[in-house]
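Quick heads-up: it's one chain on its own, the form predicted on its own, in structure tokens.
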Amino acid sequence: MAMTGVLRPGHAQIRVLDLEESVAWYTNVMGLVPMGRDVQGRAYFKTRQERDHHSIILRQADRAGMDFFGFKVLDNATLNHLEKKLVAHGVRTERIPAGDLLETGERVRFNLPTGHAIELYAEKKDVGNGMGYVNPDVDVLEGKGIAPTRMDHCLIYGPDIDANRELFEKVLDFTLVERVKLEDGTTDLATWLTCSAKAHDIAMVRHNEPDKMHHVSFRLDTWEQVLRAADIMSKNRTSIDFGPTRHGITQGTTIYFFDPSGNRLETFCGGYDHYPDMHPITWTWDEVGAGIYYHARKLNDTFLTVVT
């Protein structure tokens, strides 16, 4: 497939309650790679495969949540040309200066009409891997904490996730790839959709409360590295909510767990490939359980009310 506009979600802030517990837990317990602080003290970092200069921004706020995601796109004139999308769709833009987060270009932010701030940017400072691109050896899984290899997607909850879904595949291009209707088996409850070959870039949830984070999601290569997660969540008396077990929606297997402020985060394997020309997959009212947790095949009183 080939990938000419939004290319991936690029970087979540995410709001936290104590700045300080926060740098060390992301540090020693996600294993996620320090990156450095800004003027306004907002602590950046990347995963381990990442090459571009961060994908996770902390900073110090007095509730817990997420200020904006963003998602990568593939040059400048692609910036230009889907703000021209965006204005023309009725939507509000606003240009971020270039250097507001440490290395990383412009940006164009506006709202989902779920509230949520999204932004586009082409330009990231591209740091490496660590292994190089001439004669690279095999990444190896050592040092702290969790260490995924990427930071995969989000989840959001908020009131018109119709009018959401509209904007990302007419506006942005991207594709529905999963849904699960409410009982009246028309409305949806819950959308995932893809702009590459993932199972899911972006999913929401229909919530009556705008602008609400369930959850932002962090690759990992195999199950036995989930089950390892889970022994570090353990072991570091990290607040699990649900899991080791298996989406049936997406298929991936996952973990969902909290930050120290509350926020929820997700460890996320597998997955099926999907494209453009594949029929999207509809989950009934009555297997909405097995949907979300295919083992247990009942949600968790938390999924539908917990949110940040």
The other form holds:
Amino acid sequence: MAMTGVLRPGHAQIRVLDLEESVAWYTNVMGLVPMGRDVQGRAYFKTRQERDHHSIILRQADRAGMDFFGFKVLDNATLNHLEKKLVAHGVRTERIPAGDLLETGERVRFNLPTGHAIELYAEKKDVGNGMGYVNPDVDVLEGKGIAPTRMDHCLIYGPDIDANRELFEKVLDFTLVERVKLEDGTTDLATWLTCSAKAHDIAMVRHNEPDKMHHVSFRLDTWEQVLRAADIMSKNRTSIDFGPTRHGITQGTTIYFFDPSGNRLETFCGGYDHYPDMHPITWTWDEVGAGIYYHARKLNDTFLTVVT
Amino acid sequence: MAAYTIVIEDTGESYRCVEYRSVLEGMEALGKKGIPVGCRQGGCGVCKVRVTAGSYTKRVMSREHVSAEEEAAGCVLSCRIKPITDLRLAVIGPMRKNVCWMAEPAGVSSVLST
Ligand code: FES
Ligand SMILES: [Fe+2]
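Mind pulling up the form predicted in complex with the partner chain next to the form predicted on its own we just looked at?
In what comes next, the whole complex appears, and the chain from above leads the way.
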């Protein structure tokens, strides 16, 4: 599709058990840029190259996990249009007033059939990436932390991922990119969907508990940077789940690791471009190991069980 | 540096854990098994154990997986405790992570560290 409608993942609000510890870690190890705090005490971050005010919000809580995941849409007319489509699809929506999140316009919030809160919004302050809009220099990767390019996608776990897919495809114009089938050959264990020409903007795995987060992912530009990220993680005693390796699904290179509250994050590089005319790719249940970890060709203990 | 002996009662397996490592990472560091490993950061709950003897320091852990009462009774996430004496523990783990029905242990003490 031409880039109208839903543009891209815009923000994720993540629950943390110790806010100050997490702020220090997201700043120094992840290399995100602190963008202030609001009256509720939530801490805001963006990557260096993101132009909008923030993409990660941390909220102090007594349990880990993700409060909501937001997508930016083209403009306010699109926001109103998509809200009407959601309501017509039988989805209850709620308007969160402008300014509830710092420098962010009104948001339309709804729950997916899997229980996850998703938001759409059209406006967030363009603070720029520091390079300016006239004759910009390259942002040379220097300074502390992993410093990813952008917050890229998320993987969520919940029961009815079929109804999720229908909502994303029919209402929000996402496209199916890849899927894993169970042994029956018909039921999806997992699906990867895009609203753009990326290999995925959101993915979901069938799971018995609703509203679970598997990971929020950050993009890196090269495999070398993935290796550099792993070095930074080890040097800082960050808990690594798996990798560096490659996914068969999307073919991106990856590290799964955990933030200081046990929320899984990913640093991700590559992945092919997908256009809506392209045939989706199917993985059969017996090759799911290679789909997730292309080199190991088997799942690890944590992939299907460890979520927040 | 001090190290302590950790005994996993379910399997009889034991290992030495240095004072600066969590009980879970101490097990992993020596290639030992018995306690399920997840996030290692107190968020996912799979590493839940019941400490039956010994003392430890602890850090904040997810209330989704450990209630205040459980925590006080020695049902804790093993990635969030560090030994200050030898420890004995029973695995609760991912299948039973929301249940800690066993009798309260005697002689267990914990200290909150930040
Ligand atoms: S391994 Fe996740 S809570 Fe301990
Ligand atoms: Fe991912």
